[in-house]
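Next up: just one chain, as structure tokens, the form predicted alone.
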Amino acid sequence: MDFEPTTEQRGVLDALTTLLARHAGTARARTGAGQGYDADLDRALREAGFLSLFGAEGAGPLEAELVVEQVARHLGSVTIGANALVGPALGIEADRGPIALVANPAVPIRYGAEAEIALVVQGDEAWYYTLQPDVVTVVESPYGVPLARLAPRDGHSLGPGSSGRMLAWWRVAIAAEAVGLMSGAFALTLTHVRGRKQNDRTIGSYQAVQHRLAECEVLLDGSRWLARQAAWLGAPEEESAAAAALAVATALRLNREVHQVTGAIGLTREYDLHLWTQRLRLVTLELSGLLGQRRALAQARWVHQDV
């Protein structure tokens, strides 16, 4: 795998910049259209193209998962990583509303009062539901963004075996959005390191402040270049459970130290750094959080290999 983006991915992660620039950020995300569902946002993106891309000739979902860690790094609040991975590996077109994905019914899914189609899991078949409003009930969230529960009924079966592909396609997204959250709350803590002063140096210049950031920059850079490869790969389970865990035990990690070296600042809703590391905690708590990312890695890795 070539680490380095080509031209045209620069040019796609350029005009996306730029979009979201307007359309997303840490002053919008404060706002009712980024602590809702951006409706203003989520038409940008379908109209630019940025939706379509993994089928997309001269594309495909190494430049969608691009995408999605763009979106999840600007904190964009749509649903990214179901719209632009998960449904096109389905084959649900493009242009079709928010997508709700669910593993299981009792527990409370982002964005699920606003989403339009519901992708759900049931044995070996993932199933596709057009959702009406009787269906929601909305939960109160602590993180950020809205939750809710579904109970759609009058689906239809996406075929056997879809559920397999749904899974890997949903672990790859978790782990592109993991991996945006935390280069939004890393870079904000690294420019918090280099200016803040304690006994007149810059607590970035301490040794100890140093190793515990160095270690979090690697875990993920890791965490990155995962994701991307299982993207690249077509979203092996093995590929994709690896990425998932190793981007899931990295946020629990990296969330937690940005805190620690931010200081009181960071605890306050004042200061933005919240604004990702909320949203990190509730990604990574899909799919059954860390011990379930690692419980399918290792199932891909020594339960379904050939013997």
Contents of the next structure:
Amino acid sequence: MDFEPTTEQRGVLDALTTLLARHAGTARARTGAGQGYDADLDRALREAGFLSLFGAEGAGPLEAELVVEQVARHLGSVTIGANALVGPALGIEADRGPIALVANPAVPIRYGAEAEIALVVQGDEAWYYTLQPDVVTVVESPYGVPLARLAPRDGHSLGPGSSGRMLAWWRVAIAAEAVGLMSGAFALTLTHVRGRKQNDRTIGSYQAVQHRLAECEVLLDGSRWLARQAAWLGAPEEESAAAAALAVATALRLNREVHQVTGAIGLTREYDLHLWTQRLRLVTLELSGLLGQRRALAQARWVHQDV
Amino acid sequence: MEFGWSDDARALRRDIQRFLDSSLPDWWGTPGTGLGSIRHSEYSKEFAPKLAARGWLTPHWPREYGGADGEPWQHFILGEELWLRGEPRGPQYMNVNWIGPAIIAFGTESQRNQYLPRIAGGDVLWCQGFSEPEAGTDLASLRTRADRDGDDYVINGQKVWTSYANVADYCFLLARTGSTEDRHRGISVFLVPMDAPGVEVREIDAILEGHAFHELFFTDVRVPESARLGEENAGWDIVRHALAYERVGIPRYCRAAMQLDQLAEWARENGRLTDPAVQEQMAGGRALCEAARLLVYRVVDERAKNTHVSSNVHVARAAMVLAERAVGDLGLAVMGGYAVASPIDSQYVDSVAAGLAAGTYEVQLNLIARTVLELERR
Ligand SMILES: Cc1cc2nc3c(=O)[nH]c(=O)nc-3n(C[C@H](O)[C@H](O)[C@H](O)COP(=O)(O)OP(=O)(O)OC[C@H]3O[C@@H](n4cnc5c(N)ncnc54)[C@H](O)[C@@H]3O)c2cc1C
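Right, and the form predicted together with the partner chain of this protein, after the form predicted alone?
In what comes next, the whole complex appears, and the chain from above leads the way.
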């Protein structure tokens, strides 16, 4: 047990922060590059090796998870969870292009139109598809992230049992992205409540506000460590589901609280908060949403194995 | 950053489990014999010496005071395994978690020699005399006085909610040695024998299973100056030190998680485990227990590295309260009438107490807001 980053992990994160300062952030999330798929960021991450940490010597899934958290926090407009965690866990090389994850073809997928590959849960197996433009239906998106439905054709199975692996790592990716997005939204909110005054005192000095945010901090911190633990353990069914279940429950709560304490300005597109919270809501909906995550956890803990 | 256990840690866990399997008595776990009951407390004087003999009572203490200079992790793993079995150390978990460490940190050599060997030997019980009728959350307003009289102090006043006072040999007492206006700067700690003339204990009937509350009255209780721990009027630092240990002293998440597993057993036997509503509730509780576990481990990690006790202790404590509450709530929701007089119902009441003892939940949130989130204090 060690909760401090190693020198190597610190090195990875420092280098990533430098890269993200150039290729991500709130201003960029508002530009064309940030609102579509950010091919420049994708290339920069790939070239610097951040998408190959999962299986790299001296690194591993935990380092990949840390990257997902940071890219999400800095609003990087790439398929970071799918490409840094899920793809590598299924043996897909890092240079194959953006990956879309599909469990239910009826629901719109993040970056569906921009992805080159789809990984699809089909019963016990994960299927691999190379995407052609004619299988894509673009869906209008108010989330700051493009959406599309996919009806992929002509794929191949990644083998029996592969869907379990895909789902587990997808849950870790959901948790990591949610943690990153929540961290960004929360940091902005803290700055806001420290500075804005009403009735001659900062709104952050009101205990009603403090207690809400303190509870968010506890839940967010817990989500963060569950996500990291799940990645470090190699995404066991139970620990992955626990990470996603807490992160998604926390995201729903935190999304509400940060907007509540920010006031009306938080609902405008001029103010930055929505850049995180809109994306965050999309992440919470994946894999059947909170109920889906919780049921997966209950199944893993109490149904699939004996107590 | 890594989340694994060393081979030593794993082996320790196995050894303790085996030891517990073979050493707990037949009556263990029967109704009315839980933590706080007289039988439980008395048994701790039989049990803790056995732990001590194996080096498992104070492994984290310095060698010179009966410890083994061990990592805090050892002590923590012990705490988890013991708490899962109903805490056979009884009130002595306080001795080893924070009372002994406070004496090590703030005591004179002669105080260390006087008190630590018995604590490390496992046959002495202590209670914590902090709260008063008018001083709960606002502990610094306490009124029990200790006035100098020659070489002695004379103590007068009242404490309340004192757990284990009925069985304790000593009280770790907070009393005012300065004026009321001095607030926290006028408080000292005294190590008071409970059989000193003028100490009176009255039981308070409560809804907590086994866990009896008490009132403690001090009437002209005379103690020598050597009963004072630390400098006069410097008790507040000792309290802060002690509370930082106490707040994560009980690994509450692991018992809540165990209750959940037992609830799952019940649900399976009663055909309820496949009910999606039941699964959803139970998983929500499980995730919170796991989060609390990691947040407590982070504090242990800080301690193992000797970094100062950070405000993460408040985050950990609050997370434990959330986990315990969730399990209590969902347990009643899932079991309905079958929860009557069940361990789940006790879990519910315990979770209420968890939000109050060792600094209330609101106090933890206040401290998180100020120290972690850096929000202004009004
Ligand atoms: C199971 C159990 C065992 C205990 N054992 C001991 C023991 O052995 N020795 C001992 O000395 N004490 C013991 N206590 C007492 C415990 O420390 C106190 O209950 C606690 O400090 C709270 O004080 P209070 O009960 O007077 O509540 P109060 O301080 O009156 O608080 C009541 C409510 O008001 C809230 N509140 C108070 N101030 C604020 C504030 N500034 N901001 C927001 N909310 C606030 C509290 O959070 C709480 O919800 C025990 C308590 C319990 C439940």
